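Shown next as structure tokens: one chain only, the form predicted on its own.
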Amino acid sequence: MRKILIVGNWKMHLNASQASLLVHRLQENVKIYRDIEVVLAPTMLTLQPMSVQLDRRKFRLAAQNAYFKDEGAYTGEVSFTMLRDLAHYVIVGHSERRHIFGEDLPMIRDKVAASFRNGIMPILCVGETKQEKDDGETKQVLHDQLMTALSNLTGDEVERMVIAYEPVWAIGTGDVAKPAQAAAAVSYIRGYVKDVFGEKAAADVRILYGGSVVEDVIHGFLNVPGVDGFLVGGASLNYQSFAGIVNSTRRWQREQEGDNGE
């Protein structure tokens, strides 16, 4: 069975006593559950400090970004293999990377490349704006963000990494998408691996949802067939939420297995 896995994207927030903070009320009000892995993604002005002060047994750790060449003459950019020791995740292809900073498919391709290049794992995120899901194009904008970014990788690869499905119309707007919808994209990501790279790829990738995630919406998400977890926005920058957010998944898990124990 895929472990739960529930990222806290923190994305351009918190200086680093601030974060340091963050994670002390974190550590305090996160419990350590067996088949929930939690992975916070602080700014990268953090992640050195926050990887000394982690309580492993809890959390592990993802960068928000990283260049796709290991080392060169690219000013203010820090590749993935200065990250090699500090983050286990990366998440590439935001969509606040591709629409604010310009990120096409072909470097997102080069980012997931560069990832499993230097050992850590991608979270790779896809999904479609208002207007794409408006004009009917969600299945169209999916299958080129993945054939794209999955095209330089093997079938274990693939079935060793994270793809976040996160609907750009529903990131920071309150609008979140219904269960349904969520289904209907997870699922054809799904069966795009299962077609392209194979059954078992297919069935070990963990898939999360992203967008205005917050606690009141985790029971029906998880319901959906094929969601794996969860990639947290806003709601990761308050402990309280963030960490309801996990024992509610906890409750759901329980609720499957029938029992009312820890």
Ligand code: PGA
Given for the second form:
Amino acid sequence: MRKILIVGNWKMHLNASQASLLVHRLQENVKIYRDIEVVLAPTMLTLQPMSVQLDRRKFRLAAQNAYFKDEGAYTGEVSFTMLRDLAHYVIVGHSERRHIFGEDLPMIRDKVAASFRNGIMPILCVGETKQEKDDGETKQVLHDQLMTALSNLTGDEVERMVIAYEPVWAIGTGDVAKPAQAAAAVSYIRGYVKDVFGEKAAADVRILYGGSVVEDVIHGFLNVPGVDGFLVGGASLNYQSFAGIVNSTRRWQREQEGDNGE
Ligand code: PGA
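Now show the form predicted in complex with 2-phosphoglycolic acid (PGA), given that the preceding structure was the form predicted on its own.
What follows is the whole complex; the chain from before opens it.
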């Protein structure tokens, strides 16, 4: 059974004291749910202090990015090696990295490989732009992004990683995808994994939806077979909205179990 995963991507928001306050509030407002994994992705600067503050029974940490070389003359970069023992996950290939910082397909492939080399799970982001969607190229874009990023991996690795379907047009726009759109993309991604890496990898890989996720929309996505959780940007910066997403996911789970109690 794939465990539901909810990741809060704080992007370039919150200094150390703001981050500490948000963690404090989240720890008060998010309960421990055995069947839901909750991950916070703060800035590089705050990973270390947060690792001390965080209640590990409730949250895991993710880095938002890392460089694929293990060490060397790479001014301004932090390696996956340096994040060992600190971050459980690293977000790789976020559309902001692809589009603002020019990360290309081979670089993202190298980052996924570096992630596994260093014992950190990648959360690989894939998704099409509005233009690509309008041109009917969504599947082709997903195919190319997956083919490159996963090219050096084994089925055993792919089954443990996370893939986030994030249509670029839905990120930070309030223009959330329709569950049917996510359903088509997620089923394409799982089908690709099945064709290339086999049944077990396809059954176990977790696939998230991301892009303008707020509490009101999550039940619609959780009802889509194969959506295993969310990558949340803006709504993860406020403890009420993020706790609302986690707690409402738990309510959905209870409904599936036929139990309406808390
Ligand atoms: P958003 O960001 O929820 O603010 O749209 C999602 C993301 O970039 O992962």
